[in-house]
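First comes one chain, alone, set out as structure tokens in the form predicted alone.
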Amino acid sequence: MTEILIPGDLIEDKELLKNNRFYISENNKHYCTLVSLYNNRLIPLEGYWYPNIDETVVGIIKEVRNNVFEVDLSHFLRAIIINDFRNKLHFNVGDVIEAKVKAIENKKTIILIYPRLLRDGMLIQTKPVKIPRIIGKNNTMINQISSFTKTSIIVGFNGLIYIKGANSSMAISTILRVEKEAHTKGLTENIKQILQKELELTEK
């Protein structure tokens, strides 16, 4: 059953705790720290992104210096790719990439591996600590949403997503309802049947 926590309410099952930052202990007892989502899994609804080796990140070159290019990733850290003799990588300021977190150093920069460039697409910002939600379990959200618009769809856990295809504008603000309505019961169906409505209308 999907329910709502609240900052205070007790995390009686331990397996909620792995991988999770926003609880606090004392006695032995578990305590959520942020407004969550649970079913079967905490998925915080509000909240900063924190940096997992081997996410997914999407970015925005800001800068080429040297062997390094410095990438925006709408977030406070640092990101940068080392562009060694092996990568002999080529990107200019503006470009759009995609890339996976290989390491943070020091808690303030993030090292980027495996860029590559996304071309003639389009790029939203959403809440990061929404993205879960919208990739949904065993990525069935983003993946109907992908299917149904016929779009390319690469999603950043640093909140950023790019689309791209022709039905770009339907998919960003299917995109926008997930953000906004992520905290709701039955959302993955609910959206099957908007889009499938959307495209109906689309058809006449």
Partner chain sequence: MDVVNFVKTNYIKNLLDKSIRSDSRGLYDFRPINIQANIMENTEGSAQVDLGDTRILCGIKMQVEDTKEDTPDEGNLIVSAELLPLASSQFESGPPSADSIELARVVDRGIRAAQCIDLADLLIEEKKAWTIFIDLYVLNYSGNLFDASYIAAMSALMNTKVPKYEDGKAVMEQRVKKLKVDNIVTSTTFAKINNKIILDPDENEEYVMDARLTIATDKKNIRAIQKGLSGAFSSDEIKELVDRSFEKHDLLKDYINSNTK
Contents of the next structure:
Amino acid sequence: MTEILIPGDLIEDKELLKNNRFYISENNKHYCTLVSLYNNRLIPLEGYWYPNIDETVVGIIKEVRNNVFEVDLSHFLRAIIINDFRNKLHFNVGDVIEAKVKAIENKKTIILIYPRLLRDGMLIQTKPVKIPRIIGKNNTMINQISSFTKTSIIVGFNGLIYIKGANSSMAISTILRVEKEAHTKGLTENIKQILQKELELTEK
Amino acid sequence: MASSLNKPELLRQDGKRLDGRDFDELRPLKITANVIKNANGSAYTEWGNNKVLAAVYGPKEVVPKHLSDPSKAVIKCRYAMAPFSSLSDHGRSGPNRRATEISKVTREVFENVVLTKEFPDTAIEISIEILQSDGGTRAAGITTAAVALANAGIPMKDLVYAVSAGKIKDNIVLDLNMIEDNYSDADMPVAIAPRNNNILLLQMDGGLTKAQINSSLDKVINAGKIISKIQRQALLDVYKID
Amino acid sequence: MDVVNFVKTNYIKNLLDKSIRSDSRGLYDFRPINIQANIMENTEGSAQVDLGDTRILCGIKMQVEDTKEDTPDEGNLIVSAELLPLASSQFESGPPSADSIELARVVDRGIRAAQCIDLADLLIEEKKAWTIFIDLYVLNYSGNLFDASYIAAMSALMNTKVPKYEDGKAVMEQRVKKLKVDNIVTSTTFAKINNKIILDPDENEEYVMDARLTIATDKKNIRAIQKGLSGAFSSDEIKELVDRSFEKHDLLKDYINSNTK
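Could the form predicted in complex with the partner chain be shown next, to go alongside the form predicted alone?
What follows is the entire complex, opening with the chain shown before.
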């Protein structure tokens, strides 16, 4: 059964509370706090990104100091990369990078590691709650967009997506479409057909 | 609440209100969510002749910084009426004393339901613009802002609604329009968290007996079921694919 | 600086070097224009204009006021603009910003100079005249507020009905005749980015532009000009842009006329 829950709705199935950060409990009852899709799991349809360790992010260097790079993830939490003295990193303000979340300190600062410079290409912003759908089960969605449009795509869980390659505008419009239709069924197959059609049109 | 000598008759011969409504009947209410492209969340409401736009930005950096709270998000709220919103004269733009008070009590409503502790050191900004007014704009503003907050993905304990009750010739009526608001014997806007019927905003002026207060609250809670349903539908309609 | 804007800056500049815009429209194309007139029943006239993602609501109120000593035979026209905080995360609540005042004044100048409204027509009787309040409410900011405001103000004026005047006061419930509008003025706003000139900049293009030029014209005359920001235009560029502004006037006027009842 698929339905959409809104803030204040009772969550009856306790299984749904696993891996779900946003519910509240009162008198042993549990209530939804975000507009969420209920489909065996409870998936928020709106909301912000809450970093988990090892997640990939895409961001931009916004400040360079002696041993710290401040990274703008387009998010309300501060993010930093601590420079390693043995293997000194060189970034300039404005560089686009991908990195992984190493830790979250005091609910306020995200520590990033393994930064890698992303040259040229384009950056788009999507709603972070839609990122799991944009990636798809076992990367199916993003791999298919990438291979059809001959682009390399790096998806940041913070909602920023980096795209580089031949048909990036088609890749972008497809990703934005997935974002818009994220809650619908059979999306991977639908998107595949759309991509096939568009490719036929452009080849003609 | 003018006790003017030439007070207009607020009930018709058949006992109904001037616009043909029964005492408990709400004006037509329509809410659309996700209407402002730049905002994190938004909603537009037409409630009778009221037209209200609400938008939410944030969580974002607090400006000025010394207002930030390391334990939770601060909520900023702006309620303002457009200078062209009323049928009578052109109004002054910008918040006046009335608007400043309404902004404050509205902010306090949302401080109750928003999980502010999730976003320390940030600000959540709620803007409510009354584009057209016909009585009950603070209630319409709260009802709209609640939808905008949910649309923005701000976690909340509940989806708040608001409506006002009032008294016309010893009858408790709901959802007063401008003329009723101006000449009724009492006006009582109420905001409620429907899950446990917690009352989050309560203002009153005029004159009500204890029994009339009780009856007003019961009627508000009863009408709330209709308002909540329309709020829910607005949030669901965002995901309709055309 | 906002992170995403920073990246868009480079992207927009790189594309413009090849004379391409990020939404793939031509350098001198407007974004889609949509006008909804008469949507606010409490106003004497109203129009909501979408220019791409920029959305402006214009409300017109008319009010009876005493005539001023220095203009005893005329009414008055007052244009105000509000950059509402709900329209952009950059807009703050508070007293009018310099940007909102500039916007209102540029629109005011064009409408006044083009004599769209004959202020003498607003005189009702000795010492009593109408004041027309034109309020521009920016509901979503996505660049080029000038052109969208001109379209909104003109569309609202063209749909304005004058209230009944009786026993020394206005009867707002009864609007009895159409407001006489004698002329239509429209504007075109150009942005200069890395020596490329484009029409109708969106918010990202405005973010990177070096200079801005707004030219308001009617059919025959230029009625208002406002150059903005620190960059410069050559006199040849200005001459060319004046020509382009006249060319676009007919298009914009058709939009406004087709939304007049």
